[in-house]
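One chain is shown next in C-alpha cells, namely the form predicted on its own.
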Amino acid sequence: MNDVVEAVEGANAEALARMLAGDPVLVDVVGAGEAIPALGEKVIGHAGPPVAWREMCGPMRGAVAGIAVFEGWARDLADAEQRAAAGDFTFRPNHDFDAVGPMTGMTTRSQPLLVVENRAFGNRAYCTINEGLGKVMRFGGNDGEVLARLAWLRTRLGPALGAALRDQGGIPLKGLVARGLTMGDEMHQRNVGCTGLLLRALAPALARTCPDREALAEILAFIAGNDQFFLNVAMVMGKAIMDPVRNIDGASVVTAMCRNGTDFAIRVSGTGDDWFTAPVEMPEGLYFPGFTAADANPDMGDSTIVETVGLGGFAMAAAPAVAGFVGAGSASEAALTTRAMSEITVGHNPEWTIPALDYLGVPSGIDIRRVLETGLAPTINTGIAHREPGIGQVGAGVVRAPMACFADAARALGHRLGVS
C-alpha cells in the first residue's frame, strides 16, 4: 500500500508541475468550423457531460433552439425544438473538441472561437466569445436580439479580434491573470480588472488592423462595457493549462469539472477521459429584483474549469466584492473559503498570489483523495439562470460539487492501481 501511495504522490507532483509550467497565450480568433473540423453540420457542442434532448434543462433547450435557428438548421424556435426532439441534431460535450463554453455552452460551426495555445506543451483550446450582459444565449436567451448579437460577433467582433491578435503575436495570459488577482478579480464572477488589462493590450493592434473607425469604436465600447468579457478567456486558458495534465498514470488530480443543468461531472488525470457524474446541485446566492430561488435552474456550464486551475471559488479571498455579490458572506469569510480549498489541493501557484493572504499562491490541483478525506467539496462561483428557456440570468451565487463524483472517481482510480 505504501508503494501505491508513493506512486500517487509522485504522479500528483508531475500533474502540479505541468499545471505550473503551462504557458497560455491568446493567439487568435477563428471560425469554429475551421478550428474544429469535427464540428460539422447539425453538430452542437454544449456545456457539461453528455446529455440527450429529453434530459436537458429549460435554458439548455432554449439555447439549442436558438443556435439551430442561428445556424439556419431550423425555420424558427418551434421548428428547432421539433427537430431536436426528432434527433436531427448531434449533441456533444465541448470537452470532446478541446473546447469549453459558459453556462449552456453552445458551440457550433459558424461561431468565432477564442484560441489559446499552451506554448509549453503545444496544445490548443477553444471557447466562444463572451456575448455581454443581459439576455444572452449562455443563459438560455434565444430571441431576435440574442441572435443579432451572435451575428455581430461572427461578422464583426470575431474577425477584428483575430486580426489584432495575429498582428501582435498573441497576448500571454499568466502575467495578466496575476495582475488581475491583485485588482480584485477571481476570474469567474469578477473579471473587471482583467477585462480592462486585456482591452489595453488589444487596443493598439485593433487600431492598426481595423480600418473602419465606426466599427472600431463599436468594438472598443462593447469590450469596455462588458465586465465579464474576460471570463471566456479565463475559461479557455484553464482548458489549455489542464489538458496536458490528463492521462498521468496514478494521478488523483481533477483535470475538468463541468455541468449541464442536469448532471455535474469531473475527469481525473489517472482515469483518462472518463466522466464521473452525479445530479447537479442548486446554487445558493443572491437574486435580481423580481426573482427568487423558485425561478432558478440547477447549475450549469464549463466555467468550472477555472476552479481546476485555482481561480474562481478557490481564489475568493482575492475578490471580496464577489463574496457579497454571490451571497458568500464577508471578506473574512472569503479568505476562509480559499484557506479551506487549500486543504483539498496538491499545492499552490507561486505566480498567482493573493495580497489579502500575504501573497499566498492560489490553491491548485484538486485532489480527489483529499476531497473525500476532508469532506470538503470544491466551492464554485457561478451565475444563476432562470429554469425556463428564453429568460436569462436571474442571479449569482456559489455551488458545491457533489461528493458522489469524487467517490466514484476514487473507486475507478483504485481499481486501476490494483487496490480496489
Second form
Protein chains: 2
Amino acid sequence: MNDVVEAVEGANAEALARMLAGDPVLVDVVGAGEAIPALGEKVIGHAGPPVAWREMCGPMRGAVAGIAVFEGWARDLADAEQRAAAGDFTFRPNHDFDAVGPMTGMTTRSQPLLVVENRAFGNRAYCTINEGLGKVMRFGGNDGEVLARLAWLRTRLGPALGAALRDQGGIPLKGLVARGLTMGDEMHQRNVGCTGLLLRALAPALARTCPDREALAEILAFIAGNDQFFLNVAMVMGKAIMDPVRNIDGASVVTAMCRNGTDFAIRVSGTGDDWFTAPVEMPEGLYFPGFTAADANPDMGDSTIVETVGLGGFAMAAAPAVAGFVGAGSASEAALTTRAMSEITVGHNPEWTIPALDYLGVPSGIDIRRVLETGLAPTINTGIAHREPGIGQVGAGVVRAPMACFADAARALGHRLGVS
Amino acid sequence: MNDVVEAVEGANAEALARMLAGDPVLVDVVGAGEAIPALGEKVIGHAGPPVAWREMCGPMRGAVAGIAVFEGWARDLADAEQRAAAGDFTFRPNHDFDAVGPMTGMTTRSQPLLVVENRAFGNRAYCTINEGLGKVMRFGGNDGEVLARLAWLRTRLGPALGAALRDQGGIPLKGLVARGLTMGDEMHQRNVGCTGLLLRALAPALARTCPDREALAEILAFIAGNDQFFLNVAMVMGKAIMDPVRNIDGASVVTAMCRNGTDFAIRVSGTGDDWFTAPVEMPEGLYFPGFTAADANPDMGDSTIVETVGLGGFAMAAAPAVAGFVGAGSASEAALTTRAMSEITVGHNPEWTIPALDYLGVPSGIDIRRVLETGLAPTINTGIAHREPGIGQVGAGVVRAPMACFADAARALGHRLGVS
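Can you now output the form predicted in complex with a further copy of the same chain? The one shown was the form predicted on its own.
Zooming out: every chain and molecule, the one shown earlier first.
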C-alpha cells in the first residue's frame, strides 16, 4: 500500500513539474476548419463532456440553433432546432479537438480560433475569440446582432489578430499572467489587467499590419471595450498547459474540469481521457438588475480549465474586487478561498504569485485524493446564463465542482493501481 | 479659541469638498510656450520651490544643462553650465505656471505638455510627457540619447497625443484612476494598470488620427513599453484637482508638496501661495544592481502632488507590490501605511476606493494640525536619482515630508487666524 502511495506521489510530482514547465505562447488566429479538420460540415463543438440534443439546457440549445444559422446549416432558428432534434448535427466536446470554449462553447469550422502553443512540449490548443458581454452566443444569445458580431470576428478581427501575432512572433503568456496577478485579475471573472497588457503587446503590431485605419480603430475599440477579452486567452493557455499533463500513470492530478450546463466532468492524469461526470450544480451568485436566481441556468462552460491551472477561484486572493462581484464574501476575505484551495493542490506555482499573500504562488495541481480527504471541492468563479435560450448573461457567482466526480475518479484510479 | 477651531474645521470641510468635486479630464497636448506664455526665451521651469543655480543638486544641474542645449540656448553641456552660473537663465518653480514636473521637472517653451482641465472649476494644469525609465532627463540624464528622445516627444508623440485627445473629446480621469486602484496601482511608483487603461482609451483615436502607420506603431510601442507612462498624467491630474482648493481662509489642508533636490516645500490652503520649506530628506529604499545609498540624491520632484491628492504612499494598501519595490515592508503590510495616513487626513475619497480594505476610500486632505499632533509625516513613494548629473535613476524608496514645514505652516496659519 505504501508503494502505491509513493507511486502516486511521484506521479503527481511529475504532473506538477509538467504544469510548471509549460511555456504557453499566443501564436496565431486561424480558421477552425483549418486548425481542426475534424470540424467539418454540421459538426458542432460544445463545452463540457458529451451531451445529446435532448439533454441540452436552454442556452446550449439556443447557441446550437444560432451557430447552425451562422454556418448556413439552417434557414432560421426554428429550422435549426428541427434539424438538431432530427439528428442532423454531430455534437462533440471541444476537448476532443484540443480546444476549449466559454459557457456554451460553440466551435464550428468557419470561426476564427486563438492558437496557443506550449513551447516546452510542442502541443497546440484552440479557443474562439471573446465576443464581449451581455447578449452573446456563449450565454445562449442567437439573434441577428449576435450573428453579425460573429461575422465581424470572422472577417475582420480574427484575420487582423492573426496577422499581428505572426508579425510579432507570438506573445508569451506566462509572464503576462504573472503581471495580471499583481493587477487584481484572477483570469476567470476578472481580466481587466491582462486585457490591457494584451492590448499593449498587440497594438504596435496591429498598427503595422492592419492597412485600414478605420478597421484598426474599430478593432482597438472592440478589445479596449471588453474587460473580459482576455478570458478566452486564459482558457486556451490553460488547455495548452494541461494537455501534456495527461496520461501519467498513477497521477491523481486533475487535467480538466468542464460543464455543459447539464453535467460537470473532470479528467484525471492517471485515468487518461475518461470523463467522470455528475449533475452540474447551480452557481450561488449576484444577479444583474431585473434578474434573480429563478432565471439562472446551471453551471456551464470549459472555462474551469482556468481553475485547473491554478487561476480563477484558486487565485481569488489576487483579486479582492472579484470576491464581491461573484458574491464570495467581503473583499478582505478573498485570501481565505486561495488558502482553502491550497489544501487540495500538490503545490504552488513559483512564477504566478500573489503580492497580498507575500508572493505565495497560486495553488496548482488539484489532487483528487486531497479533495476527498478534506471535503473541499474546487471553487470556481463563473458567469451565469439565463436558463432560456436567446437571452444571455444574467449574473456571476461561485460554484463548487460536484464531489461525486472526484469519488468516481478515485475509484477508477484505484482500480488501475490495483487497490480499492 | 473654540471659534477658531470651528472655523478651521469648516474651512477644511470646504477644502475636502472641493477636492472630491474635482472632475479632471485629460483634454490635450500643447506646446509649453503656447500654454504658458511666461515660459519664454531662457526661462526654465523646475520642480519644487524656488532654487538658485548655486544651490542646485547634481541631477538638477545636469537637467538644466541638458534642457538648455535642447532649447538651443547653449552650444553644449559645458557652455550651458557656464551660462547658468553667469545668470543667463531664469529659474522658476513649475507651480508658478499651473504646472508640475517629475524629479528635476524641466519645463521649457518647446516641450509638449499634457493638459488636464478640472471641469468642475474650469482651471487647467500642465505637465511634460513621461520619457520612460533609466537614463532620462527627469533623473538628470542629458546626453544625446536623452535629447533625441525629447525631440521625438516634441515632433511625434506630443502632436499625435494631442490630436487623438481632441478627436475623442478628452479622457475623464476620475473613473480611470478608480479602476487603477483596483489593479494594484498607487499612481506614484506603480502605474502599470492605469497606463494600460489609458492606452485602451487612447488607441482607437490614435488609429483614427495618426496618418502614418509606422509612426502609429512607434507611438503605441512607446506607451506600451513604459509602465510609468501614466505617472505624469496622475501628477497633472493632482495639480488640476488641488489648485481650486487654494486660498480658503482658515483651512489647514495641504494644497501642494514638492521638492527640488535641495529643499522640500508645502503650501497650505489658508496661507495662500507661501511655501514652507525645510531641507529635503534622503529616501530610504532599494537600489538597482550596481548602485547603493552612497549614490543617491536627496528627494526631488513635484510628483508629491500625487500624495497630496490621496494617492501614492497614501494608497499603498491598493498596491501591495509597491511596498516591496520601495522597501516599505512586506506586501501584506501595505495596508498599515494607508491606515497611518488616515490619521492625518480630513476624510476619505468615496470614489477612489481600495478593494482589499473593503472599499475604504483613499485618505484625502492632509491636515497640518493632525500631522503635528500625531507626529506622522506624509509617506511618499519616490524614485531615486543618482547624485551626479547625467546618470539617471538608481532606485526607488520611501521618504517622509520634513516636519519643520508643517510646524512653520501651522505658525503662519495661526498668525493669520490671530492665535499663536
